[in-house]
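In structure tokens, one chain follows: the form predicted on its own.
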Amino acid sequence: MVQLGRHYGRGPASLAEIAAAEDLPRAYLEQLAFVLRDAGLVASTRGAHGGYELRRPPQDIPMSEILRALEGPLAPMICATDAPEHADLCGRTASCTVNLLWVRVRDAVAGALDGMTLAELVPPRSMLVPLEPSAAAPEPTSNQPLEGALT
């Protein structure tokens, strides 16, 4: 997803480019992608100049968005899973002593991913090198991320 971040506005970017830029397998990367695509966040196009991009700016992209969309519901434990299909697993969570310990630690790593962006996790465009060696990078526009953003 940071790969597709840097890449956003400039068309779809190859599993291949992605894969190399990297260094992960190209068939761990597809089925990433394909689970990106089916909760909505990226976009697929077929042929010689296909690939994969983001459906929605960087910045409007919660991080929460993406690590549900990989990992399912955001909880340290069962017990305290957000999700409603997983509410009734655990059959003691309302007399247990530690569910609230565990639906704080819940509440409190939701809230931080909740608070960042994809954005952020992309540098600005003019730090970065292209994925494609031939194509010149574009101007930085005013969509770039706050400065001291991590890289």
Given for the second form:
There are 2 protein chains.
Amino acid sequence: MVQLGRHYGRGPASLAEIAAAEDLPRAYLEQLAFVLRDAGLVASTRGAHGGYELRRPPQDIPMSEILRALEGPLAPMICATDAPEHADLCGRTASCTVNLLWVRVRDAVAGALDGMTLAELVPPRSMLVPLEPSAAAPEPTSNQPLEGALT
Amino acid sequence: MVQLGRHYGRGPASLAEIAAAEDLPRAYLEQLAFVLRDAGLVASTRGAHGGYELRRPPQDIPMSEILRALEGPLAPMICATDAPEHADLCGRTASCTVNLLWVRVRDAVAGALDGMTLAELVPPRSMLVPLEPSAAAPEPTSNQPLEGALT
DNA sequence: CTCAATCCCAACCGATTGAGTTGGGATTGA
DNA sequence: TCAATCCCAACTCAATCGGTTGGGATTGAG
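Moving on from the form predicted on its own, please list the structure of the form predicted in complex with the DNA.
So here's everything in the complex, that chain up top.
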């Protein structure tokens, strides 16, 4: 998807390209590709020189939409699903006071996801740092400095 | 846990009681019980008339603590774990711009969980409210005769 | 017209995970 | 002593998820 975002405006990208770029098996991407298509997020053109293409500019695609398409309704637990249709299969729900918790968690997640668009994940190109194998290294203290950024 | 919350201040509750109250297998609760104990959330007393007991009043126990004890570090994806020690096993992390997303989701969840204490889940007994009538559910149609046996 | 490139789609596989089970202690109050 | 209780590790079992297989259908280019 990010690849598609980067590619946006340049015509369809073939799965083969994307597979190469992301180092993922093409066949696997196919599956994802068509749930995304069914969800109306991407358009496909068949035949030689076909491929996939975003149907909207990346900044108009909230991540929540993508995630819901790919992973189904957001639901930290079955008893707190997003999707009205199978509202509760839990059975226990009535007596389960914990439900409230999950609902809040779900809403928090939904909020985070709604507040973020695909555009934000398309890297400004050039900030692709090559990975260094110094894995276990230098910044042990590292308590997420990212905290402040939640708008 | 909620059971323990409700029981708080009345001495230890045996797993047998809890198992009965929650309709869960006792042996299973045992497992949970002692990860909670190891986490310092509950205290146990052995022997006849023993049982478990909260070590702090419910309103001093954030749900985040319970969840982390039971389920491990919060991490919607491996690449966005809470726990510094296995910071990234993802390998892809460097090139993976999506990481940012997961981090935000994780923080959202953490926020929701931190902002909620066990006390809030211990029902005041008697107020088992039937679920909110809510906005967009005009059609409870057919399905699931499951529950409705509220209280 | 033919053929390679591409999307389309369903069924399958295998490792991981999580809920739950089994079984055998160790402690302690009555 | 004995029953009630906690302690603990190893196990089973089913669902899920990342990924694979294997076959089409469509289309542009030569």
